[in-house]
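Coming up is one lone chain in structure tokens, specifically the form predicted on its own.
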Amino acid sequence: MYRLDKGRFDEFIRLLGREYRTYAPVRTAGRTGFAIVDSAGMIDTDVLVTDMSPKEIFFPPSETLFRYGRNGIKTDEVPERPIAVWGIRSCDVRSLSMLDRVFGSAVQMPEDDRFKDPYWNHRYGSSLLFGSACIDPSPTCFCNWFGGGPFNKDGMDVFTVDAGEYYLLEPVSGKGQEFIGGLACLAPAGESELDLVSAIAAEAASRMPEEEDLKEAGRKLSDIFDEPVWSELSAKCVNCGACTFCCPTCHCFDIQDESQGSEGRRVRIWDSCMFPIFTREASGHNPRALSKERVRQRIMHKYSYSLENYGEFLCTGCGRCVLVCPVNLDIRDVLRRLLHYRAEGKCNG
């Protein structure tokens, strides 16, 4: 590990800054999310989960994917240096990681060939991730259900633990310690800076939730497919896709065609299952009209048909649709009653 006195901190971020256009959590009108960076004085260090994710970094809300007129088609000029994250948490590291499975490189049936999405590769593919420990974990987070932890390293470049007056980064991938390695801003650290990061991580995983057993979720979902629960839990939402728009791993898009005279462009812009239009044929029939056909799709495309295809949850506990949801559905407690939720209509819990 290496040591990062605090009063050097904005050194390291202009050093970052030159050779990655560098993002970082900051607020904005009361509200945090990632932004470009160029100073230290910029970051909101004390932000644990922003209220929207990173995702949107690599993935915007709005992209144009190519321009088009009578002189051909033509994409807009992108910039030359790779992207740099500081302060991105485990279970949004996480999120990028499930997000590449789907752009990077998603499975095409039925010869399992490969699907590259350029826009996202050029931007994840030669990132440089700075995730942070979570040292004080919220009530709302509950990434240890799906293997993670506020100490978890998994997709980082760089591990970066706040120790008060410094930082302690340690390098995880070959990309991180090439970067940090030669640094005059850094120093080794010593045995007793270490213990406190043993200290502190051991202190943060006390806060976490008691896990969830989620080992047969996807059977379980599958197997309640028809049951009433899905109407009863369904008629709490308002469909408004709050939570389909601040999740991490949620990738639902649109294509739109924006057009005047003999000049255009092709834009993707997100989109959410939880509306009626989504699904919406051109013929005007619709395969989930209804919210209880919506929200079951949302779950299960979580939680069971992610599984079937990646193997592993679409979920990463971050809590966020916990804490915006208008009506308090949080899907904790949903996973809980369909789990427990017995065939002939009964709930244990």
Given for the second form:
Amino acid sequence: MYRLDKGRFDEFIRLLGREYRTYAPVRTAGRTGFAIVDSAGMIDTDVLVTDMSPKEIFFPPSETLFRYGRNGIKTDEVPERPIAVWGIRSCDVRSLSMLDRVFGSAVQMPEDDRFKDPYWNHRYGSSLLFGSACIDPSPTCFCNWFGGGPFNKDGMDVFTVDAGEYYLLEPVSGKGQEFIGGLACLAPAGESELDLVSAIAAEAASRMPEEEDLKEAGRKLSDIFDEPVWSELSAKCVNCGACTFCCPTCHCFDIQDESQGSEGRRVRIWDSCMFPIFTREASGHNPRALSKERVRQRIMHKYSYSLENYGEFLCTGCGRCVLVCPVNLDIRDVLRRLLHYRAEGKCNG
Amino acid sequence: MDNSYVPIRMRVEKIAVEDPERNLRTYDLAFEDEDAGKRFNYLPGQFCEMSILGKGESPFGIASSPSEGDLLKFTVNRAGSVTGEIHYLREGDAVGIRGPLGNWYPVEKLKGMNVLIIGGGFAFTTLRSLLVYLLGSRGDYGDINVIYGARNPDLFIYKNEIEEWRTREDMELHLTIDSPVDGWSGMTGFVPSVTGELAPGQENTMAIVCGPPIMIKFTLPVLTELGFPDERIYTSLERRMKCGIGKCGRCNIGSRYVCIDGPVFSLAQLRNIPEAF
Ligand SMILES: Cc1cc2nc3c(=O)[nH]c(=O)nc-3n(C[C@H](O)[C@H](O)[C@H](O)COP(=O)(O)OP(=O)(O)OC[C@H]3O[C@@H](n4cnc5c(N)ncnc54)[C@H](O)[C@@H]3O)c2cc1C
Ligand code: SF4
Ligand code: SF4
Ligand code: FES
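One more: the block was the form predicted on its own; return the form predicted in complex with its partner chain.
Zooming out: every chain and molecule, the one shown earlier first.
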């Protein structure tokens, strides 16, 4: 453990910036999200769960795959400096590991490079993540349903705790140790500081909601795939897609060409399984024409299919979709009702 | 590392118009870069994303067989924006492909077995690939029996080859059209009922079915009735696609992505997937 006095935080961020493109939570026009910072003053150190998730650092809403023109196809130069992220929450760090299974690796055919996404890999592969402990979890946080927690360090390079006057920094990975090991602005932490962290951690843990038992979720959801409960649950959804765009693990995208004359670029753009055209075929046939089918797809993908394909849920319990939904469709309620559906014999409420 | 999003450059070598309405065209494409051609190893049933820069991409089954040589064959039905643009291509033009994508028909398992190929409409593309592949090492397989249906005689693709297949002694070809037409010497009726009428034996036989969704849907139960076990019925599915490599989240049926886990599935697999049909 190291101690970083807040008086030297700016120095630290500037040091980090020499080697890394440093992203941190910022507030712009009242909305929070991650952006490149070059001084500590730019950082919003109070925000817990940012409105927009940090997935956009590694998987931007719109990204050039390549440019084309008279001279053929050219991919963009890869920026030299790798990415560092300060102030990323435990749930969001885990979302990146989840996305890494989809983009970064080739789970289906491990020997096959075709299934590795070069755009994701060049960003995520060399990144340095300074995770931030959640001292004051929000009522919409439910990361503990998925094995997470406000002090969970999975996937971080350095774990940080805001202890008031100073930050405590704990290296988690070798890469993290290497970076913070020799920094002059850090001092070794003492006994009393460690005690303080334990106290804060216990306090934070006590604020988490009751855990839901999800051991059987994958199988259970497949079992009730054809039950009428889905129509009922999805009735109020307006298919706006807000839940999927703010979600740190949703990864659906479209590929489009943007041309001007004979020049142009092929881009990939976030897309959403909540939109009917997402699956509509040229013939007019649409396998998920109904809202019910699309809501079911979102739930099945996150809590059943992903478990089967990647061995883990595609949800971190960050609560963003709960906060953003205009009709208050709360994914925690949806899950609870689905999981207890058989037991009740019917769905009430 | 390979970048799977960047298309391989191809040259349109030859175009054949397949029907009087000119909605179906077959393209033979040549690799501009010989090495890229050498690296492109595929099997019948796989597909490619064909790319028109500025317009986009669309997936098409590979209609050529790897046993035929270096040209790749695709048959494209004009359906919308990208396919419309493909129809404007002329011989000598450049076009991009990404692939080969997806899995393939179980050609290894077919060795020593009889093969029943059932196809409908212009979806005969990958079935042509399979048929040519099997005929290319004919000795490795038992009886080859093909049932191919189209709405009317004009809509069969690969008409020249059909003439040749018809006269071959080492395979059987049954053509059928939806309703009677003057001068038609083949069968009449939809593929599922014709399959029922012909009642091909299931013994040591693998059935491979590809066609419009409705044809597949009604043909599979006929095969089951004829005694084909689920493990010996294969079909190729279609879903709207973009990436073709299991990332964009669009083409799934249940937990399976048609672009990487398919497009070829056995009926045994499909039985366990919700919303497969
Ligand atoms: C594995 C596979 C093999 C196929 N093989 C052939 C073939 O051999 N010959 C043939 O003519 N057609 C084939 N299709 C269907 C063909 O891909 C669509 O007709 C085509 O994508 C329509 O594109 P469009 O731009 O003209 O239509 P639009 O309606 O303008 O579609 C826009 C985009 O949506 C996607 N899309 C729309 N419909 C489909 C669809 N049915 N399947 C997949 N993506 C779709 C494509 O990315 C397309 O570019 C195949 C489809 C799949 C999935
Ligand atoms: S589904 Fe909702 S709670 Fe789960 S990761 Fe996505 S936004 Fe967060
Ligand atoms: S945010 Fe709510 S209303 Fe909008 S698509 Fe998601 S669940 Fe439906
Ligand atoms: S086409 Fe993108 S996941 Fe299958």
